[in-house]
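Encoded as C-alpha cells, the following chain is the form predicted alone, with no partner shown.
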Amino acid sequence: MSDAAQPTDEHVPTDDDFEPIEVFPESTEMDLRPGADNCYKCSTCDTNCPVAEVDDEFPGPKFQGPEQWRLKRQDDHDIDDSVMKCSNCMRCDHACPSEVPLSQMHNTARGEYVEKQMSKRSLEYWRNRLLSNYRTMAHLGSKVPRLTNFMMGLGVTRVFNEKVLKITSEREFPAFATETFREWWDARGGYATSRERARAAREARGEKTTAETDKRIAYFHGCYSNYNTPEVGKALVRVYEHFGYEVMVPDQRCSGTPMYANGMLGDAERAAKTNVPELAAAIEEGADVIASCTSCSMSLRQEYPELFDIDGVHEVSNNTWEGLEYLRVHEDLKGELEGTTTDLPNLAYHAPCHARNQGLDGQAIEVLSAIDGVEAHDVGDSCSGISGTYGWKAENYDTSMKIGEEMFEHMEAADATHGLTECPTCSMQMEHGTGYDILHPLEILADALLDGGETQSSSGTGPA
C-alpha cells in the first residue's frame, strides 16, 4: 500500500488541522463554535453558491452555517427551514477562505431541522426518505429490470410521482441494467479471477508477483454502478488489472450521500457501520479503497470521520482515492496511453462540483489529452444543477434546469459528440439538458488501454 500523498484542494482541510465539529452548543459530541467564529462574512461562499445564484429567495451557505449557528446560540430559534433547498454542492467548502466547514454544518442542520421539525407523516418526509435511499428501490428493481422499466416509464407511473411524490415527472427514471455489476463480478468468478489475471498482468509487465509486492484495491462501486451502469464498474476493472491490481469487492451499502442531503443522518450512520469495517478489513490485507464516483470517495474521505465515530472511520479516509487519481498518483498513466487511440475523439467534460472539492476537476483532461486524436473539452466550472436528489424534486426542478443552464450552453458550443463526467447525477443533468450521450473517463481508458478486449455491455449476455 503506498504512503504517497494525497492531493488535496487548498481550502479542504488536511487530517492534519481539521477536527470533526458541530453546529449546535447542546450537543455533546462536536462543537461548531471555532467553525462559526472562523467566519468573517466575506459572502464568498454565498457568491459560489449556484443555488443562491438563481433563487433570490434562498438566503445562501453563510446563513445556513454560521449565522444559524450563532442564532441557536442567542435564543432558541428553530432550523430555518431553508436548510433544506441546499443542494449539497459544497462549493461553499471550496470557496471559503477562512476553511469554515460549512457543508458540516449543513448537514448537521438537516438533521436537526429533519429529526426534530419535520413531520414523519408528511409525504415530503417519505419522499425525501424514498430518493435518499435509492439503494433499497434499486435492489428491488432490479431483480425485474425489464418489468420495472417498463413501468417506471409509463407516463401514468411519471404523473402518480409528481402529483403525489412531488418527484418531478420532467426526468426519466434511470433504467436499470439486466446484470448488475455484482451479478457480473460473481459470474465472472470474483477476487480469485481478478487475482489470477493482474498475476499474469505483472508478469507480462515484468513486475514481481510475491505476497510482498502484490498490489490490491478494495472497490466501492456504490449504488449507481452497480444498478444502473454496470459498465463503469467493469471498466475500472478491467484497467486496474491490466496495471497489475488484484481487486476485492468487499459488501457494501449506500455511501450515504444522498441521506446527507436529506437529513436523513440515521440512515447514513447505519451505512457507514457497514461499510467501515467491510473497507477497514480490505485495507488491513494490504489494499487501498477506490470509488469510481467522485461523490462516493467525497463521502468516505470527508464526511464520515466528520459525522461519524466508527471504528476505523479514519482509516477508511486516509485510504480512498478516486479512480482515476490513483492510477495518476501510482502508475505512469500518461506514459501507458501514448500511442492508444479510441472511436470517441471529442468529448465535453464536466467537473462535478465533489470532484472539484477533492482537487481532481483538471484530471480527467490531462489524462485523456494523452490517447491520440482525443479532444476534451472543459466546459467550464459551473454547476451542472441536479445536486443528487436535489434536482428530482418537483420544487427544485426548475432551479436545477437554471443552474445547468451555463454547463448545457457550453456542452452544445464545444466541438463534441459525446459528454464526459464521473458523477452519476451529472451525467443525468448532462443527457437530460443536451441529449448527448454520457461516458465516464474510465471507460474511456479501458476502450484506449485495452482495445475492447471484454465485452462492456450490461446486457447480461454473461461474464466476461
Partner chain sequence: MAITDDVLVIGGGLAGTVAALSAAEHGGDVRLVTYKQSTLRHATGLIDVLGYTPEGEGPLADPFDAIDALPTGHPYERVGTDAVRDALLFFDALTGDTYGGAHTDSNALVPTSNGTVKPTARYPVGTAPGLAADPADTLFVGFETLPEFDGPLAAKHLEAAGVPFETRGVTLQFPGIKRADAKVTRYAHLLDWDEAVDIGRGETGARAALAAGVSDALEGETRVGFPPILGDDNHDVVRRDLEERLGVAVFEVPAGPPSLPGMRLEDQLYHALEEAGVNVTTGVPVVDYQAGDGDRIEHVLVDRKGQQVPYAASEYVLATGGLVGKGVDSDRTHVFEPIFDCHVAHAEDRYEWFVDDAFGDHPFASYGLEVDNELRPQDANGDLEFENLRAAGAVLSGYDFAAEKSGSGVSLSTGYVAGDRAGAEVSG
Contents of the next structure:
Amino acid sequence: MSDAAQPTDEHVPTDDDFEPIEVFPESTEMDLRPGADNCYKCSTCDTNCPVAEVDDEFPGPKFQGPEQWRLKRQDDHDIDDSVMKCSNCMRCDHACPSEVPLSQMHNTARGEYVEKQMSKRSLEYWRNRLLSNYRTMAHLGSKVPRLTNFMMGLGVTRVFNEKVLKITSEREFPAFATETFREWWDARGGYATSRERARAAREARGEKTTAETDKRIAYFHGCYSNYNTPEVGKALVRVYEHFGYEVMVPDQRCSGTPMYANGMLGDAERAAKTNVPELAAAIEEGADVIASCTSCSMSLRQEYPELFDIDGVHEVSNNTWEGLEYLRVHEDLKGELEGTTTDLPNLAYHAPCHARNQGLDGQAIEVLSAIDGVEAHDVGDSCSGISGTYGWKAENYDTSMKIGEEMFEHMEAADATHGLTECPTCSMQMEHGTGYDILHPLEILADALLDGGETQSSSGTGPA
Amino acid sequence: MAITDDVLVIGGGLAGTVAALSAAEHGGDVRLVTYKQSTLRHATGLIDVLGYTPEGEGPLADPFDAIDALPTGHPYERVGTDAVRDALLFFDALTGDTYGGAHTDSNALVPTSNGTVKPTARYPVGTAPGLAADPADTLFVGFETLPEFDGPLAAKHLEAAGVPFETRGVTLQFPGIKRADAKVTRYAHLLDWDEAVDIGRGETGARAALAAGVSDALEGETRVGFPPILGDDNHDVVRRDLEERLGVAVFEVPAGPPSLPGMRLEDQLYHALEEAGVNVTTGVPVVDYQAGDGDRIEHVLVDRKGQQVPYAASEYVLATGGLVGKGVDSDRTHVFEPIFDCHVAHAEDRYEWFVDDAFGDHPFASYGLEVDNELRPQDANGDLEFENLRAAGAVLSGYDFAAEKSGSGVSLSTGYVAGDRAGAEVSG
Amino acid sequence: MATDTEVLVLGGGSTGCGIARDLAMRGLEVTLVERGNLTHGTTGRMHGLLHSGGRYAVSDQASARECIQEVDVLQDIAGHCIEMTGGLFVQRPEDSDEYFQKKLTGCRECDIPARVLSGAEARRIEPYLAKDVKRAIQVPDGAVDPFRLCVANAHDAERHGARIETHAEVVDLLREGDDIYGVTVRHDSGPGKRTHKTPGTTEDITADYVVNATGAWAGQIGAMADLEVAVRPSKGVMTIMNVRQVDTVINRCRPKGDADIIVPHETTAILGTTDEEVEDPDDYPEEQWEVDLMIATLAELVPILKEARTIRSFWGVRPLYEPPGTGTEDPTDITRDFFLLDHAERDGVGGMTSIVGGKLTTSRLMAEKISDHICDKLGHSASCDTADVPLPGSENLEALEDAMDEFGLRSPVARRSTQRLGSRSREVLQTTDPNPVICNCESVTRAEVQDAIAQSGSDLNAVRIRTRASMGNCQGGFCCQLLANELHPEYDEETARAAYDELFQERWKGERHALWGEQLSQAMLKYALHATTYNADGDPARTGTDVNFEAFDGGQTDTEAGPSGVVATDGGPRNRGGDQ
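Hand over the structure of the form predicted together with its partner chain; the form predicted alone is what we had up.
Now the complete complex, all chains and molecules, led by this one.
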C-alpha cells in the first residue's frame, strides 16, 4: 500500500482522537545538538573567551554552546539571556581542540533568543538593529559626509545616543569619507579600466596579455572600506592590478558579521541573498573572491555555509580569500617585496580574532618583514575587545575596554609609528585606546610595491 | 606557490613547540602549523619524566634509575637516556627561573588537587613551595564556587597519603566573584589586575581582600596552597604579593583542565618561538600531503576554510598528539593517524583495546606510531613511512603516559630530538 | 539482632517500590530490602520507554490495554518522572504493509489513539528519520525515568512509615516447616543510610508476610527456601547516544525483533534492544556484536546514528516467566504479563508470594493487584489510592514554570533541574549559598547533589540515579571527584575516597562499550586526568605504599628568595601591568 492509497480520513483527527502532534512546533529550526557530540568538556574554549575573563555574568562558550544545546529538548525555548553578552569574536572556534561548531551554536542560539525571547518593542532590539545595519546608516551618512561627521561629533547627538539608544558616547563615530570607494571606482572607469591596467601590468611582467586570463578577482570591499576607509580598497585594487589581476567589484551588501553578533539572522540572510548570487556569478566568470576585511572573509567562508541554505553558498565559501593570503599563495610575494622600501617602517600589528580563525594571524608580519627596514611587532594574541558592534553598546563599553587593556599596553610598549590590522573595528579600538593611526597591511604593500600610487589622480577619470 | 620553509612542524603542543625550537637552533627557516589549541592547556604545567615503571613500581625517587631499563619501543629507549637529559637542559634554559627542579635528578612529590601526591621532575616556581618532601605545615584554601578543589578534604587525603607535615583546609568565598559559574580565567584576571572588589564595607583590591580572608584562617601554618588560579600573565607578581601580605609561602596545587599553569607554560613556549623567529600558523589543519620522489613528502596541504594551501619543507615533524590531541583517531574498527595514515598497531577486536579495570593496563593508552631511533615512523613491516618525517610526543606508541607519569617528559625529549635531527638535516 | 514488620518486600525495583508505597499507604507496616541501590536490578537497566501499548497491540492485547490506561494514570501521579514525547511506528519500504495494517488495527482495538502519517509528515516531526521511510503510526508513547519513579515511590513509602533498606542483601529465607516468616539480610555498611567503610552487620527481619519481588533473581530467593521459581532471565543490550537525535520514541514497525526502538531519554537517546536467554542474571557475556547491531540496524531508521557518538552501553535482564509446561522456545515470544505465585497455593508453603514477569509501565497496577492479594491474606481492609495521589515531586507541576527564575540559575540549568525535581524544586534549589554546577553535562547543582546525599548517604551511585550527575558525555570524567568532594565533611575522607572509587569503576563498566571515536578520546582524557593529574592510581593512600618522602626533591633551599624558598622572577616574558 502506498501513501496515495491510504484512506484520507486517517489524517483527519476526530474530536476523540489523541492529538499529540500539537506538542511539536511545526518548524524546521536548526538542531545543533549533534554538534555537542564533539565536545569532551576540556573548557579550552572558556579560557579563550575574552568576555568571561572580565565579566562573570557571561558563563563562557562551553555552556552557551555544546552544553546548552545538549540540554535542549525540541520544545524547550530557554536560551539563557547571557548569550547576548557573547561578542562573537569566535576565539572559541579557534581554540576548541575537538571541532565543536561553537560560533554556529552561539549564532543560532542568539538568533533564536532574539526571535523568541527579546521584545521587538524594546529599545535594545532597535538599537541592536540600528548598529548591525551599519550599511544603511553609512549609506545615508555618506550622501552628506561632512554634515554627518559634524552631526555625529555634536555633543547633543552623543548624549542622545548614550541616554536614549545606549550607544556609548565614549567613542567617536568613524568619519565618513567624502568619496566612497564605489564612487571612486565608478569614476575611475570600473572593470573596463581595471582590465586595461591589469593587461598592461601583465605585459610589463612578461606574462600573457590576452583577454582570456585566469587572473581575475571579485573584490568584496564590505561596508567599512566603502564608506569610511576607501584608501584600503584603493590599495587592494592597485596592488592586485600591479600583479596583473583584473578587478571586478560586484554589487554587494553587508557581509552579515554585525548582524550575527546581534542575533539578527533574518537581516543577515537577506543581505546574503544579494551577496551570494552576485559573487557566485563572478566566480562563474573565473574570478576568486577577495576581501580586505577579515571578518567579511570569515563570514563568507564560514558563517554563510553554516547558517544559510542559498544556492551557490558553498562555491562562494570555497573561493573566498583574504587579500594578502591570496597573493601569497598565487604570487611570489616575498620575491616581489625583496629590496622594496616603505615610509611606514615601524608598525604595531594586532591580529584580529577573525583573522586568527582563518590561520592568518602570523601572515602580515611574515609578509611585510620582506620589505627592507620594516619592523613590525606583534602585540600579542589578546582580543582588541570591540568585536564589531559589541563595544559600541553603552553596557559593554567598560568590558570592551577591559578586554582591550592588554593590547593597548603592548601597543604602547611597541614604540611604533603606526598601528596595523586587517579589521576595521579592531582599528577603531586600537585608535581609541592608544591614539595611534591605524593602517591596513594592503596599504603598506601598496606603498612598497607602487611608486607614489596611481599615475592618474586617485579620484580622477580612468585611462581612456 | 607553496609556502616554503626548511622544517615544518605539525602540532603546537609541548612536543611540537620544543621540536620547532630545537630545529630553529640550527638556523634554517622553521614553521609550526597548529590547528586548534593543544593539550598543554589541559595539563598541569608539570614536567613529569617518569614517576612509575611500566610495571607500576613507584613513586620513583630518581627517574634515571629506571629509564635505562625501559623496554624496547618505549620513546625513552628510542632516544636514549642522554637525550632525555639534554632535553631537560634545553627546557631549563628555556624556562629559566620560572621552573624549579633542575638542581637535582630526584623527582619531587607535588600535592594534587584531590589530595594525593605525584612524582614530577620539573615544576613551575608557583608550585615549588608546596613540595611534599618539605615538612612545613600547610593550609589548603579552597573556594565555595570552585568545586574541583576541596581544601579540607584534600588536606585530610594528604594526611592519609602519609605526608610528613600537618595539613588543614578551609573553604572561603573568593572576593569579587559574583556568579558560581565564573571561569578560572575570571579569578586569575581579578588577581592579575588587582581589580577593585566590594567587601561589604567599601572597595579594596582583590589581592588584599583575598589575603585578608586567608590571614584570618591561618593557624600558624607556614605555607598556603591554593587552586591554580593565582593570576595568568602576572602570576608571579600575584603570588609574591600574596606571600608578602600573608607572611608565609604561597603555592598552587595543580588541578585538571582548564589549567592556568599549563597555559602559562604555553605562553612561554610561544614567546620563545617568536624570539627564535619560528613562523607560526595557527587555526588551520593539515589535512593531506603530496608525496614526492622516493619516500619523501613533497608538501602538505593546509585547509584554510575551504582553500587548500600547500606548505612545503625539506623535513617534517609530526607532533599532533595522541587520542586526546587527535593525532591518533579511531572508528569502530580502526585506530589510525589521520594526516599521513602512518601505521598504528592495534588489536583487531575493539574489545581488546581496553581492560575491565578503569585503571588497568589499557592497550589504547599506548596506541600510536612505532618509530626508529631517529623517531621516523615505521610501517607494519618496520620500513620507514617517509624519509623526511619524524614523530614526537603523544602520537608515539610504546608508553602509557598516564600510568607512568611520563607524558611531558616524553613530549619534551622526543620533540627535542625530532626537531634537532630535522634541523641538522637541513643545515648540514 | 532481629526486627519485626507486617510485610517484608524483597527487591527495590519498580515492583518492590510500588508495592511498598501501596501497602504503606494502606496503613500496613512495611519493610523493603534491596541488595544494591534502588533500581539496581532490571528497573535501572531498561530503555525507559513508557508504553502506549502500541508495541503489544498485535501480540498481547491485554497488556496493550493495561499500558494505555496506566499512561493516563502516570501522567496524573508521576508527571516529573515521565515525558510525553509521543511515539512513531515507522515503516521502511522493505517492511510489510500487512504488519503495518495489523499494528494499526491492533491499536484501534486496544483504544490506543493512533493515526497514520506519511513519510514526509513523520520527517517533519523527526527530521533525522531516513529520507525513504514510508509511513508511520503515531501513538502516545513516552519516556520514563525509572530511577526517579522508583525513588519517588520509595520516598513516599517512607513518608507513610515504611522502612527502606538498600545495600541489604537477603542471605537466607527464614522458614519453619511450611511457613516462611522472614529473612536474614546482610547490611553492607550497617542499617540505615549507606556509609562506606562502616562495618557490615547481619539482621533477621521477621514478617507476617513476605513478598519476593526480586524479578530475575526470584529463582535464587526461592531456592533459599527450597522453592522452585522458574524465571527465564533474558538479556537485552541498550546503547546510549550522547545527544537526542530524536525527541519522539521511534519504533520500527515490524514484528518484534532486535534493535527496533529509540527512546529519547532525558539528554540522551537510548537504542534497544536484544532478547537472549541467559543462565545467570549476574553473569553473562556483554559483547561487541550486540552494540554494533544496535547502531547498524537503527541507523536504517535514523541514519545519523551511524556516525553519532555513543557514551555507553548496558545490559538488562528481563525477569521472564511462563507457567511450567508452556515450553516457549524463543524468549521474544514469552509473555510480558506478570505472574503472582502464591507459594501456599502452589507449593503448600505459606507466608510468601513471588512476583515474576511484568513491565515498568504497568508496575503501579501490578503493585495494586499484589497489594490487594496481600491485604486479602492478612485480612487487612483498605482501598488503593496509588492511582490518585501524586508521587512526591509530582504535585502541582503547573506552578513550576514561574518558580524557575527564582533559583538564580542559568535558564537551561533551571529547566533541567526542575524537570528532575518537579514540585520539590523550591525546597531543594532555593538557597542563599553559592550553588555551583557540579555536573556540567547534566547541569546538576550542588544543592541538588546535597539533597540526594541527604536521602541516600555516601553512595555516589545513589546520588547519580537521583540527579543524573555523571551520566552525561564525560561519564563522570570531570565530576567524580567533585561529587566526592561534596560528601565531605559530613562523611570522612576515607568514605569520600571509597565513594569516588566506586563511582569511577561503575562508570567505566558501561563506558567500555563505547570506546571509539569521540568517546575513546573522552576516555583517554578522563584516564589522563585521573591518573596523570590526580595520580588516583598511584595514590599512596589507596595503594598503601609507604613513601619515603625524604628521598624526594624538597626544593632548592640555598637562596635568599623569600619565604617560598625558590627563586622567583618578575613574571616571565609576557608580564603586564597590575602590580601598582
